[in-house]
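Next up is one chain by itself, shown in structure tokens, the form predicted alone.
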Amino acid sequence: MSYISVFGIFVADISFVGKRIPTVGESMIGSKYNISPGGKGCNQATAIAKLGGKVSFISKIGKDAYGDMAIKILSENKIEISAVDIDPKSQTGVAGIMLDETTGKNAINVIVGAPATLTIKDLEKHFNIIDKSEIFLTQLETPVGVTLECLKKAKENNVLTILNPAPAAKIDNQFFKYVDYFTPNETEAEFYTDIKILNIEDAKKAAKSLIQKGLKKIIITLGEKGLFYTDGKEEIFIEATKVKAIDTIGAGDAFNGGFAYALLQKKPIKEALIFANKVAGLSTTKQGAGNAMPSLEEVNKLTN
């Protein structure tokens, strides 16, 4: 059975909900807090699994309470975890999240923890999982050199690759020849192109710039404005899914997981983008990141 391999991090998301996000130096009384699974890699793997896709997660966690939480949640979601290493000398990652309950917008401080210590040698014993997968999905929360080596291994074995360049980080242009789909949001696209994206025309300019850098296929997610795709020839714009958003944390991860799943199902590019757009939209209707990923049934019920 075909599967997707995801290399990334798990963190325990500790979110603090209030009427707005505090400014620097300000203290305020919030309304509630929540602890849930997070980390871009974990969220994306969870999105795939909840849709019914087979997925193997490659990561490292600490031997602590949050590490126990990770194993429990990944296993409950039927995510294959043989490549999740447990390091007794490191802490499991944690993210502190400030959430505006009125708009759903957020500010996040991520402590990566154990995955920050990952080396290429650590990953060598797991390369076979990447080699045998049909799609390899990763981000930039892990050490950049290790991520590049994983992308190289994937392409050596003709595995389709998706790089979600988040958080935005300086990467060598050699990265680009190992990436089939590059999926920044508007802020990340601006980081890589120096083009501020305020509308669809700006997105087109940024995507063109990324193509000129050697990338093959670009998807720029634009939040409430939708998304823009190009491969240098075909262009597709899709409006955002119409939902009542209460929490935008993890929406980009939902999109990437949904997109990888759709490609695994051999959907044509436009259908895959529409599907992933729905997955992302639905994820904003629930609080949390990993916990908010929708099922295939929920996606299929969504008509707009």
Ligand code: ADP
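In this text, rigid core is short for the largest set of C-alphas that superpose within 1.5 Å between two forms. Residue numbers count along the first chain shown, from 1. On a predicted model such as this, the values are computed, not experimentally measured, just so you know. First, how it differs from the form predicted together with the named molecule.
- Relative to the superposed rigid core, residue 26 undergoes a CA displacement of at least 2 Å between the two forms.
- In the core-superposed comparison between the two forms, the C-alpha atom of residue 296 has shifted by less than 2 angstroms.
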Contents of the next structure:
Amino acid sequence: MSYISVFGIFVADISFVGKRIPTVGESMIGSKYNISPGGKGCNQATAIAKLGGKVSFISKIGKDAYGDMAIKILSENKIEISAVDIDPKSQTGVAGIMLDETTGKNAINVIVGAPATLTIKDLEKHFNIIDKSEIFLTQLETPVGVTLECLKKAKENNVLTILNPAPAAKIDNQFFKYVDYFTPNETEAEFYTDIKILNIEDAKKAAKSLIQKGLKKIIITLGEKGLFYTDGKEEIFIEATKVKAIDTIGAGDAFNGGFAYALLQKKPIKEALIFANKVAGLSTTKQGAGNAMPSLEEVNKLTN
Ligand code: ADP
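Right, the form predicted alone is done, so what does the form predicted together with the named molecule look like?
Below is the entire complex, every chain and molecule, led by the chain shown above.
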């Protein structure tokens, strides 16, 4: 059965909720805390699995309590984990999130841990998983050099590639030829083009500039405004789903996972974008990132 390979990181999101974010030197009593799965790669793999897609996650974790949590959550979601290395010498990633319950604002410190030590040699063991997959999906939370090598390997084996270039990091333009779909959000698109994106016209300009740099197909996600796609000829704008958004953390991950799933089902581009837009919209109606990904049934029920 055809599947998607996702290379990325798992982190345990540990959030502390309170009336505000404490200031330097301050100690305050908060209202609750929560530990949930995070990391763009893990979130995107979870989005695919929740929709019923077959997915193999490629990553590295430590041999500790949060590593156990990663294995438990990935397995519960039926994500294939034979390429998740366990390194007793490293820690599993964690993100410390201070959340202001009044404004929804947050301050986050991410400790990438084990996957920060990944080398090309580590990945060589898992190249067969990438080669045999239909689609390879990745982000930039793993070491950039290793990620780019994986994209190259995937493309050399005719695997369809999606790069969600987040968080924004410098990429050598020579690697753009290994990317089929490039999916920045507004802030990331600005980083790669120096064009500030305030409206759809700006998104068009930025996408055009990315195509001139050698990228093939661009999807700029525009938060509550929706998204813009172009391959240099066709242009598609899709408005965001009309939902009651309560937490937009992980919306981009839901979009990327949903889009990869739709391509695996061989949906034509416009249908795939509409589908992923629904997956992302629904993910904003629930708290959390990995835990907020919708099922196929929920997506199919959504009419707008
Ligand atoms: P990121 O989470 O990476 O910053 P965006 O904020 O651009 O990405 O959101 C990704 C996608 O999630 C959007 O293109 C849209 O489909 C969906 N989305 C985000 N915010 C909302 C919202 N408030 N209402 C409906 N859909 C949303």
